[in-house]
Amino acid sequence: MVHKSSVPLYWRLQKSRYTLTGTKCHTCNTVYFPPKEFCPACRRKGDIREFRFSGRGKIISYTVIRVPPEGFEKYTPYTVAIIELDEGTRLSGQVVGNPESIDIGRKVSPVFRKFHEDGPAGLIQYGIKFELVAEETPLK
């Protein structure tokens, strides 16, 4: 079965996909991605507001996809990682570049890239992926 996008869902998630916008509870300072309507810790006392993440973080865990689901064959091999953002939340995302360069603990930053297209005349989806931050070498 070939993947087809839901246009209403695509537009509803556009803000969080394009800008890594989540929420923050200003009562307990907990951040959430994807966004939440209320704070699970504070419940009704929570003061939830929109929050934009920097997208910078580090790789906690990753896997290299070599045998993809149907419709994603042309993208292999690709890497999907769990990334801990500098603001404290974790999310999963694709890390672009050579899978052999990726390692746990490596720093990443956000990049805007194409996710998928539903055939030649279908919906093209874009969003945030991650790239490795060049490691700094100390001056001698």
Given for the second form:
Amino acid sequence: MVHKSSVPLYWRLQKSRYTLTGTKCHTCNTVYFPPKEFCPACRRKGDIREFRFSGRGKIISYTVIRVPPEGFEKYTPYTVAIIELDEGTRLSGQVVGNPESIDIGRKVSPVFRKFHEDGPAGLIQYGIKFELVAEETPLK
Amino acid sequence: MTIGIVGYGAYIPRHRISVEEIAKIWGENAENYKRGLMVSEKSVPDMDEDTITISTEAGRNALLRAGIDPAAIGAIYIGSESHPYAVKPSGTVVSEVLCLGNDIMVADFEFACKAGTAAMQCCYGMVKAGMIEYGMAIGADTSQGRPGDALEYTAAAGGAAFIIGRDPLATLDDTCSFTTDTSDFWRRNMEDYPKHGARFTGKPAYFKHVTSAARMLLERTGTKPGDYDYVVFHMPNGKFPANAAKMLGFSGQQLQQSLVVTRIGNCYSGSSPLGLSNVLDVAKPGQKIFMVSYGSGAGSDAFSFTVTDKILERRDLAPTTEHYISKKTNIDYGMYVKLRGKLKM
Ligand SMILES: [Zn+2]
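Would you mind giving the form predicted in complex with the partner chain, to go alongside the form predicted on its own above?
After this comes the whole thing, all chains and molecules, with the earlier chain placed first.
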């Protein structure tokens, strides 16, 4: 049976998805996620090393998905957000929980969840999603 | 140096469904169930949560408390009856996510609801033998009851992880098991829901194994129920552990702190482990804990622990069990059906 998503590709991206591992250029202190192996700012002077993000950050913008891509039908409605990580880069990720409680500026922390299943017989893909930090309500 | 629990961690999904909400759907009397089971609501995993994600979160909390290099862990054993894959160990994913390194022994354990405590015994033996410095044992489940079955009121989700090694926050004084071939509850391969022998599950199964393992350990350690500050039993409901305590001579007060079942239901392989983590959250140095798990099929693992001074410096390094119990969102039966994947699309 052929799987919709590529098993080798999933495996290559696994470490960064599982642990939010990106890279950091120690010359200019810029962090990258997904990881870059070359610092576009410093070029040859760049000093790129592996860097693990805490996963804590805040929501910059978000969208509630009601018409999902194939394979995500049972999850709707769900929220995908642009998150600014505390360490200083942005990434897009799913925010778990009721979409109505999600708002711009809310702080998030990481949770480990299922991403996607290739049907009942296929591979289950896992990775980091985000959850609202409970105590704080955003100031408007 | 003594061997025991160097770090522990809990995780419970945040959704809850009440006994009333389930009883309403099936036209049953909720009060009868609540009184009979001594359970008010149960935890329900989100659609993207399973035994692997629950184990990962619990394991992460255990690492935070242990404060050790994750790569120093030489074995990870996850006990569950709801491993997401039939073939591919849950431990491979959890080990990778928690950065335990590749120099590690991994296997998934199965023994109904006592697979997690069997994993603790295994880690203890390997540390004692000098094969590994630390071992991580996890009991976690996302259990399902057939809609309308009595199990539906209690089958819940959650788990707890324990890192076994030297310099513990609770010494593992001794452990033993009592095992027979008793068919009180089973699930064949490829079946979604378990079958059970209804009334057969009490006396010849749960009570016989729990009390036999408990008496064996009391005799081996030369202790009596009064020597312990806390007692933890497997919690298929609130009534069974209360009766087991009474049969063995433990008081309701010794049992109270571990009885998480009344608010989150039966977390199967995570049940007695979550009772233990809730006790460790409050226990004082020098206090003694007696624990007996139960797994259908059937067997019980008994443990004696003594809390050390280390509990004071490690306890606050991760969220408590109570944090997860009280961080909850109640859902209705319709949402429950969606979350548990009982809808065919
Ligand atoms: Zn640079």
